[in-house]
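Form predicted on its own, single chain, as structure tokens, below.
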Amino acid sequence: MTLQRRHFIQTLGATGILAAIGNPIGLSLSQAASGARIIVVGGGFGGTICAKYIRKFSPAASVTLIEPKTTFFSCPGSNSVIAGLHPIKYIRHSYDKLGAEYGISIIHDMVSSIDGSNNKITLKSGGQHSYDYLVLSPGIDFRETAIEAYNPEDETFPHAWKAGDQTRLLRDQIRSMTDGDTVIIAPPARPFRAPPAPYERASLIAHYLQENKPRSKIIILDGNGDFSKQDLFTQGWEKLYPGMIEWIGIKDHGGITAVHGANREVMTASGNHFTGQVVNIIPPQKAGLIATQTGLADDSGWCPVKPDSFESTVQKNIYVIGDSCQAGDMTKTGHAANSQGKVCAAAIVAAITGRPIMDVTYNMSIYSLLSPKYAISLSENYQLTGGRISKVSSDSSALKAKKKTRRKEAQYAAGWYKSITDDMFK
């Protein structure tokens, strides 16, 4: 792909389906006004779109976003703030201007229950609101007895895998280090949020260790047996870090079995223990809190969905995007979540006006940084195929690429970031 085309999918894909292609089910704003209620629950990457977009295409539907922070901090971006290239601030954004711009209701607090029966969710606080659509789409949430003595809460072993607070946690750990220490980054078994995001973030630690404490080493006890963009991530590992940064797959070390917190070791399968002075362990990963909670997770831990509108196969007018659902071939990424609640919404303005859903093509770009000037890119396009969402094309940065590129790709994730979180909250 040339590196045009790389810019207009970096523009256009953070924009997404609908704004796109315009209204993807033939509706004008007058024959799509309805009174219907629509609570849209999780303030992420699908649940701010999913609302803001069913405001757009039915202006007079009755959108609520529940959402227990009030301010979000973005997953994507926040291992530049871990490697210190940006303050905390650059990931923080606000909800305001979905309520004051595109009138949605936001209530901050926690959804403690639903009740599909009667279409209704009670709230932490006691409240409780009735809907006609409910969308979930409430990220991720971890498998906390996958490894002994291992609590997702222990400052100990942070996994910044939920941006915020863990993201300042890790960040300080990392600027704490004496010179020659060592950094130890656990990814688990996939699926999982992210996939190519602890590798980025390998690189960019090593890039703050190059700079600061260049005799660390940064060690990668892997889930699995190969990564996301692999060949492109090693290939930059030597050019930028020599030396620094050992990967080490889960044939070689048998996963990892328990942590010890006083000793900051990690024990494996494979008899070997690992120390590090910082450790970060992020989990195995399943569907969030209330999806499970609710019964619309199976066996896998995630939400089966039917693939043209997210609609769970579950629970009628109950749908989930995001992390949580089910959805083929799509990874588990800001974009891909975007990419779903844009056909989400298109699907429940449809099914207000009694319309039929028409044929989409769902999308995912990401771009991992392995320095400020140095970043690596992967898109895919999807459609549904036999009833389930399928691949049908994919390309990613060049493996003979020059400098010049690179540092282009890397103007471009910093483009992409900021038009998806524009696409999010103005």
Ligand SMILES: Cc1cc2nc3c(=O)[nH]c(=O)nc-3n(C[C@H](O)[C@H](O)[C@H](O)COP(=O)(O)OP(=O)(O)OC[C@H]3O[C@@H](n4cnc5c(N)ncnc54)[C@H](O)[C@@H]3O)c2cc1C
Second form
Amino acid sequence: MTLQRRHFIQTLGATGILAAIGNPIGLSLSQAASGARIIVVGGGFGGTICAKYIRKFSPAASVTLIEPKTTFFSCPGSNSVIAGLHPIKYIRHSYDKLGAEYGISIIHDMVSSIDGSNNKITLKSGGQHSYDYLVLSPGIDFRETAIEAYNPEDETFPHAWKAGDQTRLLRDQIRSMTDGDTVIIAPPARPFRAPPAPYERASLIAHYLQENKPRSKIIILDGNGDFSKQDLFTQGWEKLYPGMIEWIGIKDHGGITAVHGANREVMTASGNHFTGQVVNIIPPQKAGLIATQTGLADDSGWCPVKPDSFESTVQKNIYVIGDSCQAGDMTKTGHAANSQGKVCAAAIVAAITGRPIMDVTYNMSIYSLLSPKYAISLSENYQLTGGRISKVSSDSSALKAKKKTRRKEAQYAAGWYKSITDDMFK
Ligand SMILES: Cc1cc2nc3c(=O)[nH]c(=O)nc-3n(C[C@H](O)[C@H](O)[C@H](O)COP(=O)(O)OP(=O)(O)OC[C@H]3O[C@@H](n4cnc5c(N)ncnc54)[C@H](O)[C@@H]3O)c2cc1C
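Instead of the form predicted on its own shown above, give the structure for the form predicted together with the ligand, please.
What follows is the whole complex; the chain from before opens it.
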């Protein structure tokens, strides 16, 4: 299989859904969804795709995308930026084509409240808009933590779990380190967006340190007792960065209890103190603020949805996709949000036209770079079984693999990124 073909298949696993949906409702496009008003909130991995595919399935539908930022910075690829492998423009994307080529109305503003009983949203700038169908893909918000003196907005401890300014901040702190300094990375307890990403971050920072500050170290103070693709990461770290990355699981440190900004110190329940020149605390997460504020989340902090359409089980005609929703076994990734965006788009077009929702499959792949030429991956396929999105198969990189295979996976990772962001913005 050629590399190009593999990229296509790997990436458009997401659009396998599109193929499965085809013409989702069996109508001529001009018949479909004439006049329906759809508002999509959040121009990230789920929202752009849902807006674009509603217009593809139903060009007569009026689709408005509301997103405060005029350019989007993607989290996928941001670990490479932090490690200096790419400039920030690598992860920056423009909304221009979504407006000009797909006829989506784009409003750069924040939705400050939703009136689900009267089908209305209010913008931060004060305007109001009515909808027939509302899609929310607002990503994540941070939970309160019990960490004394810690605030996610404090630039002393950048989280870089939302890309953009935070990515630059963490990159610049890493650049300013002196050889021999320590980086602390503290992932929260699961579930959080992109479960392998903290360990990809540790790997790529190690790559930078090995080349520029080889006496430095990374300590991972994990909020979990194990982690995604652990065997593969550990094997890669031993090969690429022997002795440079130390992973400490929750059982051994007991959880972070406090931080001390002045000397960048982290205190743990086990009584140990860790000091790092760079301290990257990744806060625990929940559904995006607008979703929780509208009462769409349950006690878990995430929004329950109907698994065949992503319509909220709490409020009719509001759909929640991406990281904010509870999607059964699906991992919270950009690729999963892409898959959900397409299923949701087809379900909305079906609802407008009174047709049944089609059976679909869902999928996601996530690549993790351990160095520019060494990557590993995980792919999962899901189906609706017993009213739930259940994993039916998964495939991860083999532990026993040649250098050439890891190198190829690094090329596929770049292809995956280009294809998924083209799907969103081109
Ligand atoms: C370091 C890192 C690496 C990652 N790597 C990968 C990877 O390799 N592969 C992968 O598949 N996934 C990866 N992910 C996960 C991926 O970024 C998320 O799963 C994905 O972004 C979720 O899509 P979303 O649409 O739910 O949210 P987002 O893409 O975050 O989009 C949410 C958008 O909603 C907007 N918004 C929020 N509230 C409002 C409001 N009230 N009004 C209007 N707009 C609003 C925000 O401005 C934002 O642009 C990574 C994540 C991180 C942190």
